[in-house]
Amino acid sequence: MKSKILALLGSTLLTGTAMAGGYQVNLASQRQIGMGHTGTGLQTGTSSIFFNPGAMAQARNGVTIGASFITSKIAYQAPETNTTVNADNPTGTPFHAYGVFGITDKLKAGIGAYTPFGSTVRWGDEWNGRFGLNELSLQAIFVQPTLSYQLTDKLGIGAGLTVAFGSVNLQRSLPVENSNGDEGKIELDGGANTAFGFNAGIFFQATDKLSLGLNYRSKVDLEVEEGDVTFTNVPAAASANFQPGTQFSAALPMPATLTLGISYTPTNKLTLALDISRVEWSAYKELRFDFTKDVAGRPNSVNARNYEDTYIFRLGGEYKVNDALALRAGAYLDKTPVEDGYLTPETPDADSRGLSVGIGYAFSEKFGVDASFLYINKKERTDAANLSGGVPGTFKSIAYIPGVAFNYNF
């Protein structure tokens, strides 16, 4: 089931470069990206499946499909050196697809697929941190069947079951070299067991102009069992330390997120929205790989992460120029969950600032297009990385994320 879905979607669609805090990828709707990725306190149409299932009861029947194209750039400089290493990250394409269908006037069913977590970072095998990381590709797809019910004119509730699929591929250089000077490499590759969680929300239309929403997306643990460990270029003399046929298991938490959203509509043309999210990153304590055969004399590899819970503050607005055209803008501040001493090259995270613009155009009552552009700038961060087994130095990340989505209502 899992592999079929992954194959269906194609591997390029799976790559999401983590450009939110940690390895979260907050790119769930082009309209909402344009508004600083707010959306919990307002009607967002089909994407309410993600932002707030409580608001889905009022969504029109329809489908939306969209994708973002992440160009992320990360620069690194080792302490007291004058050479900069640039990560060569592939373009990431997180996507989303939503469909909503009315069962009764008050009860709606929906299904969504989206990529709320992921990370692809490629440092190569020559930089000084290569024994920590050459490249990491972490992919997660959530599929979420959802029901939403309009309790009163003002109050809607909704909940969905999230079914999570994922995979991880991590490559490192090994500090052993053969007589040709080639360094050994280890590659960990595995698909995660299907995991489950939920996404629930309440939507309250307080007045004509003011609405509120509360949304909770639960933690999902992605666990890999019997992942493959592949060694290359291991010298014969060290082969007992790196045996073929080794397998690994690992678990990575996709943390819970609680969001409170408020929306205010001063005029028919203008919508303002504010979201505050608390991401329970403290679930990520350590990155641990357990091996079926000792690797370098050890049955496991454990590095502390000790993330802390963080908040994201989002602000966005939409101005309807006319019935067809909408212009959007937004901004957010996403605090980093990575504490001092724990910075790693797999997520060289720092407080990130996002600025977004968007445009929506309805070609007809039924068909519309949304385009968004998000610029993310993470603070330059210098860390000793002495607590995480990471790579000390200074990191700086920026990202340019254009995206486009199509929606069809019926």
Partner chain sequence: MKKYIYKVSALVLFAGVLFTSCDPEIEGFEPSKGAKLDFTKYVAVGNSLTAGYQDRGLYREGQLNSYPAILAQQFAFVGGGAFVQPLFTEAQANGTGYLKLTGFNPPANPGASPSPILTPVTTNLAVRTDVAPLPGGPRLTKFTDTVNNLGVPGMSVLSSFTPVYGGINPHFERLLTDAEVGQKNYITKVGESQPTFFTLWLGNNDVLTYATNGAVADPNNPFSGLTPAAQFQQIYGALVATLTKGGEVEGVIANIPDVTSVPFFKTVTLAAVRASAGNQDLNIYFKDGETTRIIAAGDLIPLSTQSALGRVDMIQTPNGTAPIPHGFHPLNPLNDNEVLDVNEVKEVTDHTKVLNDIIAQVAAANKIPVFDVNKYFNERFAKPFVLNGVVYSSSFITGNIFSLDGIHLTPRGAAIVANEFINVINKNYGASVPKVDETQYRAIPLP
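Could you present the same protein in the form predicted alone, rather than the form predicted together with the partner chain shown above?
Here we give the lone chain, stripped of any partners or molecules.
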């Protein structure tokens, strides 16, 4: 019993159906989603705050507000019985908001808010992996004040401070029953401390047709302290292992990302873009829970994660039909950082293939709308080694993600 309890407590805390490598949510701009989420080597307008602050100095003053709507489907098949369970996930709504304001002809200030991590997954109380997870809900918000300076007509630099905060609620079953035959439950609930990082970039307009960009988003460590641990349906005989008033602390790295972007405009109407990102997932080596009171006779729980650094390859294009209408399309490959043996029901991750389309329409010089649709298909993946307290079996995930944004220039 003790080993089962420690295994279930060692599952990932701040993750979910994030539909990108590991536990990322890459949905930072509706225009750029339509172009395969490229943007580091482009002048993307207000969303340069996220994609490349070095290009923000060339953006028009304006405000953008947008959101995506994630409908995800995750299926699990048990290794012996071939029983299939589908997660009952609500619609996720990651958002983004950006504002850019000119200080001088060459210096601009901006502020952005976006949700790079956050989702909810619900497996229920009946599946055979319930000792790993019943339900998880995560919200993480990054706020980024930014400055950008245009050194020359072709070269711009920029940087911003990222301020991150959020909350988490995780629920799973315990391998004990009360006198009524009700299975025990554990719930972990807490708010993450405010954390800090930075986002810096450089943008170079090499020729009228070719532009390059380099962007670095630093690692941010989200930490939960004095989170509440609640036990229900625990029999009196096991109460010493599950004491009321227990609290926990844990930490999870939001990995650093380095991206090289290239954009080429062969004609006045067509723009092509390529982004290559290296995500430093190796920062996530283990998940450690420290408890204020012993749980199952132990003051802490440590489970290996051993994530690997990975690459994301993105390709996209935009075709301007006329001054008002733009059509977009893109694709990407996001390699998983999760090694064999470390698959968990919170992040049943595999290599992701994404296909996107988008449309932009400018009603006037000041007001416009962008809409996108992203389809994500993760490879079916079977994991039987169970080195991390996960659930052996086969997982398959897909997602449908429409989104819309409104732009106002001034």
